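First, one chain by itself in structure tokens, the form predicted alone.
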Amino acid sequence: MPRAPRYAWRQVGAVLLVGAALACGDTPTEPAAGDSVRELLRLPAEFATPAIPEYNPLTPQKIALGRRLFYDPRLSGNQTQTCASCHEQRLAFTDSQATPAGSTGHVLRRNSQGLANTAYFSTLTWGNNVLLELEDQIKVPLLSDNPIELGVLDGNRAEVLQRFDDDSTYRAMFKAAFPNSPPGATINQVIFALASFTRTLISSDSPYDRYYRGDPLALTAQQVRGLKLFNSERLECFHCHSGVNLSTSYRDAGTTAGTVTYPFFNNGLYNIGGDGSYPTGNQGLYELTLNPADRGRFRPQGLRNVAVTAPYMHDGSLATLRDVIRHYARGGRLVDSGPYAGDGSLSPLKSGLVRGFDITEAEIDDVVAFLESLTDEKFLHDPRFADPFAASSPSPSTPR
């Protein structure tokens, strides 16, 4: 059996908030806990128990609700457009587009993140220290007017509510998922379902875990290869890309509280002005923090299934992942004309772990096999977490 420290789940801690959202009336169900959840979640024995909140404890008949709302364009403001527009299942919840347009034509400035083990990572987001719960999170997509995605806003949000408490079968699921609250849905209890949804998309079935799990044929020789460089102190990309979700970005329910780490790098993307900035109005934590020092620093993102969730980077500005693997052995990237001029490799901001390193083409080649071992077909296929107005009639529409 190969030997598993890289693969081994690195758990860096765990900080569990419980939120204000109780203090709405919506009052939870019974907690499923222990092996309930790992059934809930069909968790293999090597993946931990994730953390999730005791305000809104994991059950069937919310992650039922979730799963329809998520695909339901009466989610949003005007009823165009839906969760899966931007996540979409046979890309392992991404969109294949740099960046997104929101439900009224408002073009996002970050990449669509994958959804694959979200309810592990530390915090949520490209650049953002703050949301560390998937209920906090999902705020934002669905309420937020700057820029509008989904589009529920004051002005409307009674309205879209109404599209569900008008729907017998959204009331009777409503009720079974929160039957201890007063008729007549609430944003806080769709938020609860989504966010219940969302942890249950578990990736967990790649070559590249069959192979930790002992099967030695599960990766070929190439992949193994891959695997190698990719862990070798020469490429060094397991500092930022191990564990569970291969990112650092990790916490479990195990975890001690106080130990959970935030992390966030500066990659040498962008060094415009020689300063180390990225664009303005996407510069990472800085726009949240204002600290000059955390211009350009993003979160590590997960590795799983990555083959399939390009074009990479916060701004897809990465076509391909031998664009990535190129940006990472020069150090920084070359941006030599425009308005966004600078050399990545010289900035005073990026990570000491973008040092840049030699490599050949061959050994692209096999860390892009390696990398393409992430894909997990069983996730980006599996019928539990598909749309489940496709096989019934009549469905809402919604743009893909």
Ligand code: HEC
Contents of the next structure:
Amino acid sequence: MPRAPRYAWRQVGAVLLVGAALACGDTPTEPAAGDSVRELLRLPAEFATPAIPEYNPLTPQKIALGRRLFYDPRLSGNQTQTCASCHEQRLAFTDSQATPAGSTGHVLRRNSQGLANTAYFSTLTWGNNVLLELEDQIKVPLLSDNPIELGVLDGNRAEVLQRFDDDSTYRAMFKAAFPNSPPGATINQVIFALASFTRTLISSDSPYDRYYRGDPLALTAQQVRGLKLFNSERLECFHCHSGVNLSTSYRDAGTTAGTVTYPFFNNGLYNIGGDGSYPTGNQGLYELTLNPADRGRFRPQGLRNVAVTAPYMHDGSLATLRDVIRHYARGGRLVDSGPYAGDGSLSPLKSGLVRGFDITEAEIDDVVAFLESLTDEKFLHDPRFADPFAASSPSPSTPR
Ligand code: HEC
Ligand code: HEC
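Could you please show the structure of the form predicted together with the ligand, as a counterpart to the form predicted alone just displayed?
The next block holds the full complex; its first chain is the one shown before.
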């Protein structure tokens, strides 16, 4: 079991630095089995080693192949779409739409999620408690027929894979990534490579991270005020948004089956008909469990780079960060007319932590400023994550 560094970023509230630099000299010393993983992911000391399934060890060859596939339209049935169509690097791997359309025009119900640090979530996607590994999640955009995203279906799967077998660059890359497999790309190899690349999308260099690492000047005075508000019992944000991704959905290589948690909450976005319902077909965890109490329950979304990932929430129905803070301040959203009419603040299914609070306009500015400190410019422009087909893109080996 790879050992996490001693002061790994545990599930504490968003960190507030008091005075001196943090735990200087408390550097991890013992070499750990996870070291090569940590190097490949370029993890800073305070990030624990993420859990990686034993059946898909991380290698540079799989990462390079996964990056190419992520940006290649040949990976969609009709060759019109890539993973990056909905996950653009400059937007922290979101797409600025409320809900995107797949390669055949099918509009999805959910907002495209950012892909920073997905390796650390205990469950994947907005409202699903059984998708636990990237290898399983990636099958959805790749293979799903309802709705169709990339649209690799039973009828065209052989043809899609043939596109890679016909390309000498890909032949060499598949061979390098899976040296013990017979020639001929397989869908599992595609998925393993994409999962490996996705794991490398680590965001760890925002002003907030630098503040956490001990630079008291990394945040402005306004951002520090916003951080204090975020961590306050008045606003309650940190109860659901804490730790490395500012989400209580968290696990790493050291998390055991007995300690892992799968948090899901209803935060009062809808209350259709006064019984706590959300729009039909988009009721979060309920769609899987069919337990009426799970209506409107979603994973606390990670907040890394949140200033560039608008619009917000699982259906992209809040346009700005101010709207989000006003929503929480009201203790739920009022939809006053139309098919979704209802007062979210009165929802019987809403979490007790979304109670509403008084906040001034200046304090809203402070919280927004704090959320902006989570933007990691290096992540948004890191050439290792960029489109390898773009003319200007440096080769994957270019040092940072
Ligand atoms: C048509 C748009 C679209 C395409 C194409 C697409 N995605 Fe997504 N992605 C989404 C949406 C929407 C979600 C949220 C899904 C949900 O909650 O049901 C998502 C969620 C994810 C997540 C989960 C993130 C988290 O925080 O749990 C990962 C990982 C992911 N996508 C990776 C990929 C990869 C890799 C590809 C290419 C094989 C891809 N996506 C293609 C729209 C897309
Ligand atoms: C009870 C748990 C809980 C509390 C408290 C909470 N959140 Fe959330 N947060 C969530 C959940 C769950 C979602 C996703 C809900 C959805 O999509 O319907 C979310 C979504 C968000 C989003 C949207 C992220 C995105 O990418 O779309 C932001 C921003 C956010 N919360 C900020 C805050 C702030 C600021 C506070 C404090 C004022 C706060 N949250 C308090 C659980 C919580």
